[in-house]
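Only one chain comes next, encoded as structure tokens, the form predicted alone.
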Amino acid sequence: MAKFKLDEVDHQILDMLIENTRTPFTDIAKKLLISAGTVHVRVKKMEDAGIIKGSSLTLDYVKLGYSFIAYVGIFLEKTHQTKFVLERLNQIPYITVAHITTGKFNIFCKIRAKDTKHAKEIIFKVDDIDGVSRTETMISLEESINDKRRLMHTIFNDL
């Protein structure tokens, strides 16, 4: 698959959309001194190329009562059970991310809960899945870095 070429205008458009995906194309156009139609065409090309995949909404989970974050490393009895276990994990809505990993764990998950009691209930559900031999949990004390823009700028510099 050929690499899609991005120029400086594309970088600036992406930078503004990463900051706020709801920024109107007309506002982006004014800041970049280009037409809104140009912004629309460029965003559409990046969507068609798979560089932009939808847009996302960031919720304040603390305000919604879900301030507890933990990471759960899952050990499987057999690696061929991975797909089955992932299907079961996907049925637990408080598991927001799951990765198949190398190293110590077979699967590594992020859970979001109301409090420690709620997290314990979620972790016990994970432990009860057939094929899970045990889990190891790490509690997040604080999310200190969550910066998509830094990575994007590094990638742009590498292109």
Second form
There are 8 protein chains.
Amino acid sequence: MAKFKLDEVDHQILDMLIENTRTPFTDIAKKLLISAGTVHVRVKKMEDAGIIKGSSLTLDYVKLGYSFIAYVGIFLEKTHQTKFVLERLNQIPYITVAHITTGKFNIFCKIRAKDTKHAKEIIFKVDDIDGVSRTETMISLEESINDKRRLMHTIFNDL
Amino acid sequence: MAKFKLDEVDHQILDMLIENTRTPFTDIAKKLLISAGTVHVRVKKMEDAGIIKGSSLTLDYVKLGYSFIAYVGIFLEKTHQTKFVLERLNQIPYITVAHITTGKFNIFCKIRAKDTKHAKEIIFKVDDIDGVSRTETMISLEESINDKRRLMHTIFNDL
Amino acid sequence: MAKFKLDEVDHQILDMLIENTRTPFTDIAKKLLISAGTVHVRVKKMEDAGIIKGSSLTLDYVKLGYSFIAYVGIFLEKTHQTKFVLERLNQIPYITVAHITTGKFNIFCKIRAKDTKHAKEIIFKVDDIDGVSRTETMISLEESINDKRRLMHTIFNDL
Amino acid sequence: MAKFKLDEVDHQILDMLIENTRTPFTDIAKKLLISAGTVHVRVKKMEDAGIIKGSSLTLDYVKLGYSFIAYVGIFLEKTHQTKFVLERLNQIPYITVAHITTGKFNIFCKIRAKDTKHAKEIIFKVDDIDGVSRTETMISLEESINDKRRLMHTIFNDL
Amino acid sequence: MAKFKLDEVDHQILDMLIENTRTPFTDIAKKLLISAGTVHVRVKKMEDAGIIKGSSLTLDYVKLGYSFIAYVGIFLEKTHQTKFVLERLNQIPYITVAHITTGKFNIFCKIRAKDTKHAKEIIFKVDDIDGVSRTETMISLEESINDKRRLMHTIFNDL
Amino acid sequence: MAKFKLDEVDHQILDMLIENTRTPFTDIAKKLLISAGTVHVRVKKMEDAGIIKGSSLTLDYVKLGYSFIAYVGIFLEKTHQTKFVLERLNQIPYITVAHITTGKFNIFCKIRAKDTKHAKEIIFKVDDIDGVSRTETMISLEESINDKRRLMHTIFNDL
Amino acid sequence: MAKFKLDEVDHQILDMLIENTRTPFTDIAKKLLISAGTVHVRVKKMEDAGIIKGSSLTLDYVKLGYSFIAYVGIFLEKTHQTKFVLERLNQIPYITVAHITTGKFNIFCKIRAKDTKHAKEIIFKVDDIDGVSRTETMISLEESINDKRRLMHTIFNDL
Amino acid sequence: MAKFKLDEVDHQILDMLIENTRTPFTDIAKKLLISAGTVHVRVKKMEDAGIIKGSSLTLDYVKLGYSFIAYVGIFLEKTHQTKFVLERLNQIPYITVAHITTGKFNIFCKIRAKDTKHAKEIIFKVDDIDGVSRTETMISLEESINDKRRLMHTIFNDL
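Switching conditions: you have the form predicted alone, so give me the form predicted in complex with a further copy of the same chain.
The complete assembly is shown below, putting the previous chain first.
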């Protein structure tokens, strides 16, 4: 589990890409006083090392009609069903996050739905997976923070 | 709360950008048999409407030394402190998500830390915010799903 | 707490009014082979005795834009605040039912709201009442039964 | 889910009927300076649109010998039994309200009974329905608020 | 369920017998200025009416080697097993009290044991009854009040 | 904490008195083939040793109008208030049993009341004692076992 | 369960060995002004009586790569499986302590693991034992006290 | 946090000392076919590195009169009191283990006491520490496993 060593330049490249993944490499190069080729090589290297796994858009779910967020805690009948249940959960696109957890739940997941009625249908689908014994749902009244950039900047400043 | 209307072309553009935000507009244009200028206009329009809020890298937290994930439920002394506490939470970069929730917690958040010791320090910082009465922590043993692309594809297919 | 004695005729009058409070007394009279005056006297008597406390419309809340139902359990700081808190709750029209209860909650109430955001505002108002220490919310995904007629018919058949 | 549009006149009609469903239409007409026929047409229109679902008496349950109220939370063995269990609950007239809920219970319902012994019999009937795994009961010590008129007036003032 | 009417004399007789069931009837008679025969008749009448169900010694359990008290909450698999399980509990003499209860437990009982080891054996016996799904135990650190005389005096003063 | 040694004769005397505390000593003497004086001496000795603490009537609470039983768990603000709170509880005659307990409650007690309304008043009195932070109530639907004789016979057979 | 009587000399010997089990008996003898033979005899006697069950090293688990500690509460399907499950737990060396407990868990145990991933594997092994219905895990953020010497000194000072 | 490297010989030495800390170094030397001096050097090195922190006796607590074990979960008023409370806990010798934990408790500790009464005194002492808001106690009915040797052998076999 040896950490990949990022140097100061890698850090500055990531710091700029985090804010806007479409920033042209020439702009980055100009700012860091290096060649665009170097930027390209560095990014490629971080992709090959698996540090950069990809890029994605940040969309406004509410504007897309998905304003309902809930966290669902799942109790399994037996833990050896964990892998099987996770595969089934993975087929429900409304489940965006799922964790195996300590504490009272076996699996804990986050769902995004259009409204209460839609959420009910999704939760019922989860409840009907073989091996799921019971679920408990906690509903979000407001998503106040959803931002990993602050964390990333901190990570890069720490390295 | 009227939804912004996306047509078939917007949908196809988003579908491609979701997979790779750096896909050149000319590639998108070629695939959709439209001009690169049209792609540009459409993307700009969706940005102005706030549907596209930005783009970000998907990094491998474990490789960056952050392998510890926990969910922290926060009990407040009084709810009118919610806004104040959220502002304080926002200053802790290790808190990547925070929700106002129904159920037993007032606020529910997700933290990423280096290890158990680091997690303890972060939780202690949360506990020391004025207005926070108590916290309960649930630790992730494995992040099995963290993928919003399946949802986005579903949303675009539904529209 | 002696029960008011209803006879067979009272019972049949109530049984018809329960289904439709606007049923003309002449219709009731015809069906029961008594005079409309007798129906009038009997209803008046049951109103005076406080058995009939009034009549109300059954409206469709969803069509009126109120599709969100939640149950809110309230913990008080001290029970001698119960009466005061109930008076404050009574000033929030979205709270349609409130009980003093055994078990973990001091007061348990039902709210109807427009949506998640509106529910949040109502719950925050409850939380901010002096004497309220904490609340826990359980959200309804579907109101499957809301019907007191079956009970009333049973009561009248039992008498 | 487009809302039916009620105008100021509809609102005023409902406002008067809510207080007393037997208010003669001629009285309403006089107050609103419109014809009784108009009142009739408006009410008919709201009934056809499903906004007015009916009318019912408000009776004093305590005087009728039903002074015991309890809320019963139901845990199902599997959620796909929800519909079946709700049908069985619907055959027990003492259950006046039932919801599918989030949180720890699958179904949450309200019962009215004569006394502790009667409540026990009802709860046992619920427990014996196929698919019901366990129930938890919370007893009301006092029904402090049970009034939907305040909500309705608010709704009509908002529209 | 009409209450048996006790008059002032009955009350005074009970008040004296509660303190010492062996008080000679002649002593009671002397104090109340009535004949011993009257005392006899009154006591007989209260026994026949089932008000006095018997008398028993108050022993010191600690001195008899039984210093361990625990309350055990029982979860049943299905409520229709309640009667059967209560019969089995009745065969365990260390269970001195058992209730059918609301709330999370189906049956709630009190046990007296010699020590921790003995308590474990008793709890294991309860757990092994058919139909018992799980138990939860709460241990008494001190029996601070165990006195029904204060209640009885209050009852007699109220009548 | 050395146990008082009871011999076979003591045991048989207690066994008879448990069933009926008013059994004449002469009857006991006859059955055990000893003198009435010996019975007297033995009983006196057990009273002096504190093994027999007294005798009391077993009354039918339901017939006396007290059909409502509840268990109340008390949370204290601080444990050093335990003694003070127990003294206050001791002044409420409807509390017949109180324990200092392990687990989530600090004090756990049993109350007997006339009905739901009366129970509410008693619980409110408990809640208003200084140092009591909160209470949780569990209501008995049926007192199925309340019998310490089986235990006593077992104890005497064990000795 | 009669206690073995330790005298002042035994006490002083134990007091020294607790601090360092390898302290030469001649050193102990010199300090206590007795012969080394006496020390030997006394230690032998305490070993034979089972008071001294052995000696062991106190190692630094963190330095050995085991920095993760968790407490796992186990719910059994039926208590008669307790013995069987404990035998299986005994085959998992990472479980250093296990108790049969009162309260909500049937068995409560302590595990030491290398990290989160390792802990997950151990917990899964526990969950897969026949008879184990569910587990709940509480993770240690810091082992602040782990010291039985203070207790031992107190015990010896009390004797 | 680099691990100290133990070689095969260190491992074998520890494996023998774990079973009996008083094993003479000459015996160890003979078995491993090395000199007693080497054993001495190796042990000294592991002590200096802090791997071996000491040695202690395994005593039979039951025979010493300490048969009562309980786990106590502590809720603090505020987490910044953690260090202060741990110092106070450290002054109570009956607390042999204490952890800062995730989940519902802030601190979780293990106590050994003589009996129920003694346990009550210890728990009351904990409850009275400034900053402790509440405690919950879980009592051990049997300490079924308490053995770190199996773990140590596993650790040494893994290295």
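Every value quoted in this text rests on a predicted model; they were computed, and no experiment measured them. Rigid core (definition): largest C-alpha set, two forms, superposition within 1.5 Å. Numbering follows the first chain given and starts at 1.
Structural comparison between the two forms after rigid-core fitting shows the C-alpha of I145 displaced 2.4 Å.
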